[in-house]
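Here you get one chain, nothing else, as C-alpha cells; it is the form predicted on its own.
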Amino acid sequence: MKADPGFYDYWPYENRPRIQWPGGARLAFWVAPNIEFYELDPPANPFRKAWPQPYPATPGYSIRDYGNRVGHVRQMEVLDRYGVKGSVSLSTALCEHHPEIIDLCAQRDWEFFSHGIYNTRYTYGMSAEQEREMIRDSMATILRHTGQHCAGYLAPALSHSELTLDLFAEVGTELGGDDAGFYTCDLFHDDQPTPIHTRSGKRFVSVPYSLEMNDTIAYVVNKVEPRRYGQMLRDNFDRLYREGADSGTVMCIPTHNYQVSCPHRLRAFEEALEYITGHSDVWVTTGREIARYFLDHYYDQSVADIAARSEGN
C-alpha cells in the first residue's frame, strides 16, 4: 500500500524559488467552466451510479440540461463582461450533442481541455487499455471539432485512476501537438503548479484547480448561500494576492453553467469578477498558458529545488 499517490514530492511552500507573472501580476487567475454532457440512462458502473433516483432521473438530468440551453450564454456573457475567456473544462461528447456550444465558445478563443466524454462514464473499473482509449478519443475530438491540441486533464466527475496522468502525458504525445498533455486539473495539493511525475519522463505541470471555490462543492456539497459564495470567493484572492506580492500564486474559479448561472446565484459570481479583475497586478489568463509560463520560466528551477531539499534531507 502506498503511502501517497506518488505524482509528486514534497517540496514546502516556504523559500521556494519566487515566480513572477507576466507584467509583474502578483496572482495568475482563470475561470473554468465545466461544460458537460449527462446522460440520462448511461452504461451501469459496478463502483458508482450516475444518478441517486432510478432511471428515469428526470430532475438531475434537466436541471444539466437547463445549464447547456440557459446557464451557458449567460455565465459567457459576464465571463465576456470582465475581459475573461474560459478555460473549458469539456466532456467531449457535446461536442456532437451541441455544437453550437462549442461554436461560441471558439468564436471567443477559449481554450478546451478534456474532461472526459460524458460526465457519467467514469474512470473507475476501466482497464489501462479502456482508460487510454478514452482518453484518446476525448482528446482528438477536441482537435478534430476546435483545431485545438489538448493541452489539459480533468477526469470525467473526478475519477481518477493511478494512471490517467500517465497515460494523459502519453497520448497527448502521440497524437502530437507542441502544447499536448503538459497539465493536469487532477490535484488539489497547492497554490502554485508544480512538476509532476510521469512514467514516461515528459514535463508535466499540475495546475492550481480549486475545489474549495468550485461552485458546485459550495452549492451542492457545502449548502453554501449565494452571498457567502461570493464573499468566499473575495476572501480566497486577497489570501492569493497577499502571498503573491512574495511569489506569484493561483487562483481558478471553477464553475458549472448549472450551478453558478442560476439567476438567484449569478450576481454573487458577477460581483467577485468585478473585484478580482479590478486589480490591476492581475493576469487573467487560462490553464494552458499558466502551465505553459511555469514550464518556460520555473519548471527547471522547481525540480532542481525539489532534488536539493531531497538530498537535504
The other form holds:
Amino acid sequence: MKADPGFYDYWPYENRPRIQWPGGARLAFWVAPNIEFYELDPPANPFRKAWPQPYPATPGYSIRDYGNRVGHVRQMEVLDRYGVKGSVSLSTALCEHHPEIIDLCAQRDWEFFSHGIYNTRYTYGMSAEQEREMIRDSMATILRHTGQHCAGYLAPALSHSELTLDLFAEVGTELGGDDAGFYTCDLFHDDQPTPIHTRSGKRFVSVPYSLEMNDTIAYVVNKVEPRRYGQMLRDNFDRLYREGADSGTVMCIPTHNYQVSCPHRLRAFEEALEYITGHSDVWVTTGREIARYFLDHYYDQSVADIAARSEGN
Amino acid sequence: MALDKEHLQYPRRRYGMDHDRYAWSLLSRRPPVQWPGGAKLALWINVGLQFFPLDQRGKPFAVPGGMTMPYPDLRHFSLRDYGNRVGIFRLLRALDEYGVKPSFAVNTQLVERAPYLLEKIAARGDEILCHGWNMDSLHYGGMEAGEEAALVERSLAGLRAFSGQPVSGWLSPARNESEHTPELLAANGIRYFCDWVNDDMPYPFRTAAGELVAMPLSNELDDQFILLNNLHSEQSWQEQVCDACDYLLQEAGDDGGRILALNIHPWLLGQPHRIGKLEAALDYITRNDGIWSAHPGEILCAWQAGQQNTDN
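In place of the form predicted on its own, output the structure of the form predicted together with its partner chain.
Time for the whole complex; same chain goes first.
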C-alpha cells in the first residue's frame, strides 16, 4: 500500500495557465447519467458485500431496477429540453440486458464510457490480469454495441486497485490508440482537468466528475432534501461560473435515475438545469469533449507549468 | 492475489433480467392505462398498523423503526404504540375530512392486541392488506421454509378470520423477503404484493405457485423513509408529496394513468406537529381534477382489465 497513489503532482488552483473553453466559454458543463446494472445474486467479493441482506436483497435491488424501468427515459426528456447530451457511465452488461436503453441514448448521440461490466463486481482482490480482462471486456462491449471507442472510465462502484488507471489507459491504447482510454472520472482533487501520470506515459487526464453534486451521495449518503439539492447545484454552478471568468472550470452533475428521476425529485434537477443552461458562456458538452479539448489545447502547457512549479520556480 | 474465476464469469449476461421473476420492460413503452371515469391519477394511501415487540430478536436484522436501545427499550416500544392508540384516530379524521379512502396494512398480531382498533378499521369497509405477523417477524433469505410457510399461513388466517375480507394484498415487514416468499404468498391466495419498488405501475410477477402482481408502493415517499431515515422536515415531506403529485399528473396527461402511492404510519404522521402536513398534502392533492381515490384492489382490477384488452 502507498501513502499517495502518485497520479498527480500538487498544483495550486491559483495562477495556472488560463483555460478558455470553445467560443470563449468560462464553464464546461456536463451531465453523467450512471446507467447501471446490479445483479440480484453476484459472486461474493471477499472485500465488499453487494447487499446488506441475505439473498434476495429485494429492497436494494428493486430500487436500482426502478432507474432502468422508469427513470432513464424521464431524465432523457428533461435533458432533451435543455439541450444536454448525457455522458453515460455504463455498466456495460446493460448493452445485453437492456439494449432499448442503449438505443435511446445512441439516438441522442450521447457518449458512453465504461463503469465496468456490473456494478456488483468489484475490483477488490482482482489480479492485474483479471482487472485488465474486465476493463477490456467493458470497452470492447461499448465498441461492439455502440460503435464508440470508450474514452473514459469510472471504476465499477468506485472500486479500484493501484493499477486501475494504468490498465485502463493501456487497454484503451490497444483497442483504439489515442481515441480510447484517455480520461478518468475516478479522482476528485480538482475543479479543472489535470494531467494524470500513468506508467505507459500516455497523454491522459482527469476530468472533474463530482461526488458533492452526485445525486446518490446527496440523497442516499447525505440525505439531502430535494429542494436543497437543487439549491446546491445552483450554488455550485454560480461559484464555478464566476471563477471561470479567470480560467475555465468544469461542472459535472453525476446522476442515478433511481434517485434524481423519482417523481418528487425531478423538479429540483430540472430547475437547476434550466438555471445553468440559461447562462451565456456555458459550454454544454460531454466528458470526452472536455478531455479532448484540454488534451489538444492545455495539456502540454499544464504539464510544463506543473513541472516548473514543482521545481520551485 | 486473484479472485476465483467465477468473478469474471457472467452466466446471466443476456437479454432481460438476471432472474426469471418478471419480464424486463420500459414504463414509457407500455400501452397507456385507463382509470375509471377518465381519471389521471389513482391516489392510494396505505396506512401501516404495526406492532414492534419489546423483546425484539432482530433476526436477521433489527427492523427499521424497531428497538435500538438495550432491553427494555421503553421509549421506542411506547412511541410506536402511540400510533395505534392516538395517532391513528388523527389520521382517520384527516383522511375522512378530505374524502380519501385508505387501505390498511396490518400486522396480524394486532388482532389480539388492539381488537377495538381493528374492529373500527374492519367496520369502515376499507381494504385490509396483510403486513405479516409483527415487525420483528421478518421474512428473509435462508429462513427455514417450513417456518416461513407457517408464518404466512398464520398471518393470513388470523386477519381473514377477523376482518371477514378475502385479504388478497401483502406487504412484508421491512419489505424483506426470502427466496420463497412470492411462492408462499401465491399459494395462500394473495393476488398482489408491494415489496418490490422497481416501478411506478403494476406489473406481473412470476412464482412457481402462479402469478402475482407487484403493486407500486413507493418507499422513497414513505413517511418513515423521509422523516426517520432521511431526517427531512415535515415541511419537506409535504413538498415532496406535492411535487410527486404534480409530476405524476403531468406524466399521466402524456402517457396514461399513473398512481400516487403514499405509505404512511400513525406513529409518525399521527403526531400533533405532523398531522397538519398530511392535511395540507391531502388538500393539495384532492384539489386537482382527475384524482381517483381508490383501494389497491380496485386499482389492480382496473389495471388488469386494461391488460386483457391490450394483450390481444
